[in-house]
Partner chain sequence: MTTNLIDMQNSDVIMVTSNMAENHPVGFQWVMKAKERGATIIHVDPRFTRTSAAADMHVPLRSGTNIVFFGGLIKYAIDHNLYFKDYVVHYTNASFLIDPGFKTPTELSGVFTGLDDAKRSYDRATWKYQLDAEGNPKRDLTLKDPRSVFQLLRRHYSRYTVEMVERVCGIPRAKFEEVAKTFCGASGPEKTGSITYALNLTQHTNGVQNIRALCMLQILLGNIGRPGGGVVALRGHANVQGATDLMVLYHNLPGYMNWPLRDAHPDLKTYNEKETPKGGYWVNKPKFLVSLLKAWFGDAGTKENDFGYDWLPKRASGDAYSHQHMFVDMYNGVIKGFLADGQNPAVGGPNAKLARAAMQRLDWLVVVDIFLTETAEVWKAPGTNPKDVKTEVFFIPAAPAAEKDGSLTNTMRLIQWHERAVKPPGDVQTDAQFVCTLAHRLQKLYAGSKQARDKGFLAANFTYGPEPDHPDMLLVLKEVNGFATQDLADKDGKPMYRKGQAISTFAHLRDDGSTASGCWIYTGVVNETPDGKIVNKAAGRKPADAADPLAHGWAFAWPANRRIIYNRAAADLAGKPWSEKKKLIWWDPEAPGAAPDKKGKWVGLDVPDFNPFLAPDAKNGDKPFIMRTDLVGAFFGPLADGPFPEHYEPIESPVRNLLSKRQNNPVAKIWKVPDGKNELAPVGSPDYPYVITTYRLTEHHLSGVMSRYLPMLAELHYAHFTEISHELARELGIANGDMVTVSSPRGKIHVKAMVTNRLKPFIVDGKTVHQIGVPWHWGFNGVPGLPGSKGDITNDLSATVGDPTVFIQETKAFVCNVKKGVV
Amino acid sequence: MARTLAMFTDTSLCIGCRACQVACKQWNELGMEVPEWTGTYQNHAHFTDQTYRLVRFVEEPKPTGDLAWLLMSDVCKHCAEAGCLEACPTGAIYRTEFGTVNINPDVCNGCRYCVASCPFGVVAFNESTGTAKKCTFCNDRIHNGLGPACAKACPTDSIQFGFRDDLVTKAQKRVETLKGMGFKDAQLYGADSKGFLGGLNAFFLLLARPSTYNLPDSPKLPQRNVVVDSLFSIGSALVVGLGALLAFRERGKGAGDA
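Isolated structure of the chain on its own, the form predicted on its own:
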């Protein structure tokens, strides 16, 4: 297997220009959408079947009472342990030799299990085609020696693409540099291959807690909760069954007394 390819997004360098978002739409031939009212400069609150990359605008209050912008270009994480891939019943979702996670529309049956199984809300459903859609890291480009369109279009190098191990080393050094500059909350999200979901192949440098950027602090696979959910379901069924049995017995007693 080839070395894992990954994307490192340094949010401290993002200027919110949306060049990445436009490049993604153009290369993947995604349709135009009417912007939603999100209360910020953000086009949409969530990913859609026509928006694979979403630039987030977050206003963070400061102790002085002022507000500061936190900007982040968000995308599919191509998780090492991918909930969408594990949930897919047809094999439509697969992992490439580069470690990326793709969807084969010819095999997708439109069940939407992947949509519900993504901890990041990345996978969307296209009503016209009846299939699931998401970022592929521009699969056609990387298989022809080119980087994803978003990374190529980024004017500040906020989005960097390459081999995962090289990018993690670079990202760790960047965190130390930022902390030395006074950004005490600078941290990497998803870079640790021993962390949540086995590590993310699209990982981020954040300047605040993940939840500030609408990211789960500790994302988990839905399947990990199956045992607990099953126990609750069994318990609920037993309670309902016991209630029905008692009700039947009471009715039987009433009929006998009559």
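Compare with the form predicted on its own: the form predicted together with its partner chain:
Here you get just the chain by itself.
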């Protein structure tokens, strides 16, 4: 197993230029999509089957009367514990030797369980291929000694690519620097491998609480309840079976009479 790769998106350096969004589309040969009106510069409102890197624009009026415009390049988180991967029944979704999560388009049969199981709403269904789509972490590029197209295109190095442990160290220093500069809400999201989902291989530095960016504050692996739910179902089955038994049983006669 090679060293885990990661993308660290430092939103304090993002200028919202969308070079990442376009580079991703271009490299992956994703198709044109008619945009929707979001009322802001953002397009699209959320990830689609043809948009894997998406720049979010969040206006945050402050009590002082000033304005903050939070700019964030969002992407598939390539979770260490991935809801999509756990959900996939065909094995189409797999983890590469670099720790990234990829969907094999030749195996996927389009059941959409992964679409329902991503806590971030990343995976999307492509109507024309009938398969699920998401950021591949530029799988072809990382297997040829290159980094993802979005990281390459970013002019301010807001998106950084490298080995996860190196990037986490860098990110931790960066948060302290920003706090020192007065950004008291600066925080890492998904850097901690002991934190939620085992840590994200595409993790972020945010300048406000995750919910400000419409990210879940503490996402959980959706499959964590399968055992409990199954036990409840078994219990229900026992009760129902008992009820049917009571209704059908013959008193005074042996069971199984012909």
